[in-house]
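Take a look at this one chain, the form predicted on its own, written out in structure tokens.
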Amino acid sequence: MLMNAPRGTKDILPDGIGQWLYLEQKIREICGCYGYKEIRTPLFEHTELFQRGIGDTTDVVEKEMYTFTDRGGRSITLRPENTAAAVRAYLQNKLYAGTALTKLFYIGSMFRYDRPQAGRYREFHQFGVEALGEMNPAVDAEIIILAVRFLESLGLKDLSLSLNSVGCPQCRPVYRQRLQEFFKDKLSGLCEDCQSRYDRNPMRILDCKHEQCQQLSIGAPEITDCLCDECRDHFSRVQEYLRTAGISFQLDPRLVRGLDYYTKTAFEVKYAPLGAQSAVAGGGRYDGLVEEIGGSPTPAVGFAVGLERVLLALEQQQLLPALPDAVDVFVVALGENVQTAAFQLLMAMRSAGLSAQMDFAGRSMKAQMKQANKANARFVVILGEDEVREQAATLRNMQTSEQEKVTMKEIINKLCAEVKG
């Protein structure tokens, strides 16, 4: 019986890997411009890290994590997001030493047990950015601008930025009380999850995807009416910095994000042509997370971009660049007796830094030339028994169809000069 990949996962095949490399190149370019350094964390962490960091009232922790017990009896979870892991690495490796602001980015696989759909998988890939150690709202603005500029650099135009403040531990209890008062008479109509959230974290009700809960939440109090003076001032200054940078946005008082660690700024970037699942990037400030994980109180802000969603958007808008898989030289060996000489030449070409291929099946010259065309070879080197005796080869330029005899001593240097200029 043929074995298939698990549901919700997808192979990235050779003909598509160029698109991923293109995205990763763009990520590294823009992060370099903004001064962010790459970090790579383990694919799995202790489960407690995500329970404490993300919040046990979130759908991610309650329903979507891949958790197992290892042979040592420890509870381990495949990372469902990377912020908590990045903060853990920041603390464990003392990345805060000697600097007021630590700027990190990552690219990697995340895992959530969710219903697979277009651009959403159970193993998915995120690009994320984290800035730790600075409270200044200019850092919030920088993070948001980086996310928008990255997406714009790919050619995406129909982007919309939504912005909100979710308050802080000082003002959020006031909002919590108002929400509970609002939903008190509607509690029986809420879904089972939201009934549970009513006592634990009523803000999560606003993020529920059930249509009935969305209808019952219409007219709910807005958190911006409950902000303390510090949060209100911070939010105002973030907006001022965004306007200064020419970034358009709309305020969305219902935007709370799906993770419990957010404080103050929350934002989301949507790409409308993707339809109902249009969010491609989102994030915000999480000033309490470092302390929650065991560090000193440390302000922090970040975002994550779903790369599958971005690739889907680029494909829909035909914005993916053509990335031909070209080879410098293809060696055509005519006859069994020249295979050794052709293989020796092939290795010499590769040692000289040329990308080179040859046919190992001993097919006809016509079949080998067809293979060279399929490989987009710039040059073909033809070796037959006569060429081996003469210590020469026929060099053919596949673009101009010109060909010439070149000695074995000269052919590597000539090819390097042609290919590398």
Contents of the next structure:
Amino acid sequence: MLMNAPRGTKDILPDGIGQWLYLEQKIREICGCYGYKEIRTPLFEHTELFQRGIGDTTDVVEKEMYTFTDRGGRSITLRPENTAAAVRAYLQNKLYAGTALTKLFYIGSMFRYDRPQAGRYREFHQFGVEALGEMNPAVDAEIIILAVRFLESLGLKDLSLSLNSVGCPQCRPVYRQRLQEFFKDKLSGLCEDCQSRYDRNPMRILDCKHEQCQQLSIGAPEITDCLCDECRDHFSRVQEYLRTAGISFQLDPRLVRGLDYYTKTAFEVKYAPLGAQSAVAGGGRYDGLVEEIGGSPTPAVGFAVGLERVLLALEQQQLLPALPDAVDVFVVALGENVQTAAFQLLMAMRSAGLSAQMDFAGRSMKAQMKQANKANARFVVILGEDEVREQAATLRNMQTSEQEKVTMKEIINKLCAEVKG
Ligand code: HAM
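For comparison with the form predicted on its own, would you give the structure of this protein in the form predicted in complex with ligand HAM?
To see the whole picture, the full complex is given below, headed by that same chain.
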């Protein structure tokens, strides 16, 4: 029986890899400009890292983690996101040493057991950025600008940026209490999840997708009315920086992120044509996370972009560049006795840095030429028994159809000159 990949996962096939390389190149370009350095962390971590980091009342930790016990009896989880792991790596490897601000970026697979649909997968890829060590609102702005400019650099237009402040451990309890008062006599009308959120994390009720919960939360108090002076000042300075940079945004006092570590700034970038899964990027400040994971208090801010969603958006808008898959030269070998000479020539071409292919099945001239066309070869080198005897080959330019006989000695230099200009 044929087996399929698990639900919610996808193969990235040779034809599709160019799009990913294109995205990765754009990511590396912009991160270079903004001074962020790449980090690669393991695909799995100790479960406790995410429980402590993301918060055990979040949907991600409660319902969506791929957790298993390994053969050594440890509880292991496939990373559902990479902020907690980046912070773990930052502390473990003392990336704070000798610098006030550590700027990291990553590209990689994340895993969430969610209901798959267009734009939502169980294995998906994020490009994320984390800036650790600085509380200046200019860094919040830098991060947000980086997210927006990255998406714009791909040609995406009509992005919408929503911005909020979710307060800090000083002012959030006040808001929490106000929310609980607001929902007290509406409790029985809320969905089961929200009823349990009421005690544990009432802000998440505002984010519930159930129609009746959304109805019941109309008129709920807004966090921005409860911010302490420091959070309010920070929030207005972030906005000032964004205005200075010409970034437009909407304030959304109901924006609560699905992960518990956020403090102060929270933001999301949406691309509306994607419909239900329109959030292409999300992030914010998380000043308590480093301490939560065992470090000394360290302010930090970051975001992650969902790359599958970006690719969907680029496809919809026909913004993916055509990436022709071409080969410099295809060696056509005619007859059994030339196979060894053709193979030698093929290897010499590759050693010279040319991309070269040949047919190993000893097919007819016509079949091999067809293959050369399919491979989009710029040149074909034809090698028959006569040519091998004469230490020569026929070189055909596939664009102009011109052909000439070239000696074995000069063929590689000639090809290099043609191909590399
Ligand atoms: P997040 O909002 O959970 O934040 O995820 C960021 C982005 O990843 C989303 O906006 C979305 O584009 C994409 N994404 C999330 N889940 C899925 C899924 N199941 N399938 C496809 N795409 C998905 C974080 O993960 C935070 N770590 C971001 C952050 C970094 N905050 C601070 N630093």
